[in-house]
Every structure is written in structure tokens, then in C-alpha cells.
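This document opens with one chain alone, in C-alpha cells, the form predicted on its own.
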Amino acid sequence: MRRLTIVAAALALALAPIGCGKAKSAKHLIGFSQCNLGEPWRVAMNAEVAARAKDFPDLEVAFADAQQDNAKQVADVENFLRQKIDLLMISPNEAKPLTPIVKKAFESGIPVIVLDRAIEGDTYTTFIGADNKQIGMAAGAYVAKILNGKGDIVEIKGLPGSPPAQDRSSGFREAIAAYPGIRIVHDPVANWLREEAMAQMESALAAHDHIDLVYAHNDPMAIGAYLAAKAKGRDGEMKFVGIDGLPGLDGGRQAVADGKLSATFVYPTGGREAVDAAERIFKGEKVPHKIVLPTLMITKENALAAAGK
């Protein structure tokens, strides 16, 4: 009996470090619900999240693409909850339809980081994003300056139910309201997508013999409008302004450097900041309820430097 007791004790000691090792290596599971991957900016956001998460061995990120479908995004989050995630990151497709599921996650005790697009109310741990109304106002001030306070504008809008589209429009319109000579003559919705913007711009070109400027709520739509105007031989009569300012050959910064866009405004993805906030939350640290990211206007003068050339 004494021999059996000694063997059992030895086994317990041998197994103890293994058990402790597993506890220490257990990862925190983050569920990241992205509203769509049809926009290059959102692909860049996912890539930034994945890259930053690699810097923290205790983090694991599961990604879901809602494909611009509110119902699918709700289902994606429900699936994350069934997986017992430790934290939810979400960039909502539209505010109102996604608010209840975000609230459900938050009130169940799961920390929630809302990225880029807000929900209704404040049932989340932290919101990370740039000030879209301020960006819209900056775009309006720039447009008023380059048009000398007079001109016909086409405004191509993002998804109507998303706060960034609403704020980029209201800020822009507030800024140009001081210039009665500036008129918005066409304001279609293209849902953030280049192909839809091309189609909408074709309609605008058919409806208006003269257009001075196109203001689009993101760079892909601005570039889509440019391509549509170029196909009709009318790109030379107007200027194009976008928002996002992604680096790389297909980004807005390069489009400005190439002369396709007159300007763009950098809209940081917040991916890195979101992962940093998650790590702080897991460490028991408090994070601000709102983190506002800075912007930067990119014009021909600073485009090459901003594009990293």
C-alpha cells in the first residue's frame, strides 16, 4: 500500500506542471464580425487585425464576413456567442438592425469593441473610429475652396443606414451650406462599391451636361465615378474627391498621386487599435468608451509621401 501511495504522489507531481502549462497557454478567443469584404478598406482592416494579433500569443481571432447582409451578421454574432468567445469585435453593417445582438452580447458579460460604424445607444465596451462628420466637413471646406464657392456637384453616398455615410453627408453639406453657388445636383446611393458607383455615375452623366465635381463617401466609389466619366470622355471637366486614403497601388493615395482624384481623406481602419484594446481588456485594464482616430487630407502635394514613395 505504501508503494502505491508513493507512485500516486509521483504521478500527481509529474502531471501538475502539465496542467499549469495548459492554463497559461490558453488563448482568448475574439470573434470579429466584419460587415463585408467587398471594400478594399475592410480587407485592409481584417489584415491589420490579423497582423497585430500575431504580436500577442494569448490571442486568437475568428473572422466572419456578413456580406452586407444584416440578417447574416446577426447570425454570425449568434454563432460566435455559441462558440463562447471571450470578446466580440464588430463593424456593423447598419446601426439599427445590429444594435439588439450587440446589446445581447454586452449584457451577457462579453466585452464588445465596435469598429468604424456605431450602433444605437452605448451598450458596448469601446467604440473605435474616426470622426466622420469632421471628415465630411473637411471635404466640404476643401471642395468649396477648389471650386471658388461655385459649381454643380454629384454626391455618391455609402450605405444609407450606416452612420459613416450619414455623417460624411451631413458634415459635407453643412460645410458647403455657406456657399449658395455650390449645388448638389445628383446624390445617388452606391453602397460603398466601385461597380455600383460606375453605374450611378453613368446615370448622372446622362442627366447633366456639366458636372464640376464628384464627392464620394469612399475612394472606390470616387474611382468608379472617375472611370465612368473617363469612358465618356468627360473626366477632364470635373474633379473627384474621396475618403479612405489607403496606401498601395490600388489605394486612394495612389489615385491622388496619379491624378485620378484631387484629394482623399485618410480614414484609419482601427484594426491595430482594436487588438491593442482587446489585450488591455483581457489584462483587466480600463479602456476609454470612445477612441477617436486622426485623419489627414491627401492632395497632390503630399500624395507620394503618404503613399510611401
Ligand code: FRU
The other form holds:
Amino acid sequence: MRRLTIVAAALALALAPIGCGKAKSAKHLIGFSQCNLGEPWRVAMNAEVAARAKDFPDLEVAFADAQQDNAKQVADVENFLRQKIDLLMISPNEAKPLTPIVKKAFESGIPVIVLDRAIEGDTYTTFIGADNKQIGMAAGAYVAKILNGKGDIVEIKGLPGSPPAQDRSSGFREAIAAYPGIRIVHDPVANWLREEAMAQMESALAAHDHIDLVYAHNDPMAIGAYLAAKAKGRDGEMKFVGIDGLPGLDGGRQAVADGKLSATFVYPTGGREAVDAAERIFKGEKVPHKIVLPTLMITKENALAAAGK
Ligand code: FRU
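Next up, can you give the form predicted together with this ligand of this protein, since the form predicted on its own came first?
Expanding to the full complex; the earlier chain stays at the top.
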């Protein structure tokens, strides 16, 4: 009798996964908290995540858009945690306000992939993004070269609490520090946005009779500055340099090909790499704590080849 019970129990156990198959979804649910979808670069990142996730039938991605609002992004993550996601992917709006919720998710045992904008500390599984300090330095070196070491610059800055804005500024300033003839004469904040950059550039144009170059922390702001200068008939007086280098007709690569920008620096979204890292984590593999993505300088010489890609 006892033997029979054991056999029955073993049989029940062996059959259990078949019986339970329907109740528990076979998919791994990823919650992806995006800081905003108002900028083309963010739309491209989401598209990359969605496209790559399709290659893995075990993955399902839920998307949330925080609309550039730190409090909404915290609420979005709280919501994901209530939904019992298996992994959190997040591109934080600003570092400081998003750090506690990322820490909370990570410390509750959920793997966390932080994308492009860092948080404070290191309570996450992996950070994926390009090196913004290095991009800023490369931009500074390029600018010093095309200005022959002399000129007045307007620097248009991204959202101050987002680390890429800080690093793109400090890297740039370090690189031009060797050239006393180069001065930053105006450095407004335009929060990554084209329209705000247009308004800020109007003030810069009013305040300065001559500007040699505009360095903007992303391409939408560089294009905004270009449009403001063009509206005043002053676009020919100065050069424009941006960052992002998105492909496609509205992207920075095309703007370089069209001669609106002198250069841009490719800032990969990391969407594909993030999905690949998630898949590896689900398989139980170890991923590096930091994955640094490459950049590429785009000038007229390589813009046409790169624009369609
Ligand atoms: C989009 C964006 C990009 C920029 C990145 C920096 O929100 O502003 O244009 O390269 O964020 O985090």
C-alpha cells in the first residue's frame, strides 16, 4: 500500500508540468520603462527592443512611457513590480530620482538592465550604453580642428539631471581646454528638445553678433539651433555639431549629408543588446556589469554611406 502511494505521488509529480502548462505562461515578462517617447531616438530604441524580442519566442515585453516625468517613471516601475515582471529594463529620465526604485527592484531579486542614462550607485545587473564622456571629447577634438583652435561657441545642453548631458559637457570642455582661442560664450539648457533649443538659440543670436559654432548635446537640439539661425539668415555664419546620428530621412546622418550639421556622433540605442542580455540572464548566463557600445563620427565624407543604414 505504501509503495503504491509513493508510485502514485511520483506519477502525479511527473505529470504535473503537463497539467500546469496552461496555468503558468511559458513567457518571460520584461517590463521596459522608457523615460519618454517624444524624441525620435527613444522611438528608435523601443522599435529595436520590440524587433529583437520577436526573435525569442520565450520573451514578452510590456512597454511604459514616463513622458519625461520622474514621478511617472517611478509609478510605472511600481506598476511593473505589481505585475510580477521577470526582468526590468529601464532608461531613466534623471539619475537621482530613479535610483531608489531601481534599487528596490534589484534588491527584490529581479534582474535589472539600465540603458543609456545611468543611475547613482550600482544596484542593477548590467548597464548598457555608449561612453558619453568619450563622445564629448571626440566632439571637442573635432570642433577644435574645424575651428583651427579659435572661435566662439554656443553649447546647448540636455536635461541637467541626466548623466549623458553631464558627460557630453565635461568631455567636450576637457578637449577644448587646450585651445585658449576657443570660448564657450553661451550655454543654455534645452532639456534634449528641439523646440526648447530653437527658443534658446534665438536668445543666443540676439546676445551675440557673431557665433562660430553650436555644439548641441543631441541632434534634435542641433537642428533646432540650425533652424533658429536660418530663420534669422545667420546659418551660414556658423557650424553645427550634434550627437545621436540616427539613420533615416529625419535622422542626424541625413542632416549631415544635407550640410545642415557638420558632424554628428552615432549614439547607439542599445535596444538589441538589452534584449540579448535579458535572454542570457534568463538562460542563467552571467552578463558583464557594464556593456559599452561603440560610437562613430559622421561627417560629410561618410554621411551618405551611413544615412540609409
Ligand atoms: C533622447 C535623448 C537622445 C540622447 C539621449 C541621452 O531622449 O535625448 O537624443 O542622445 O537621450 O540620454
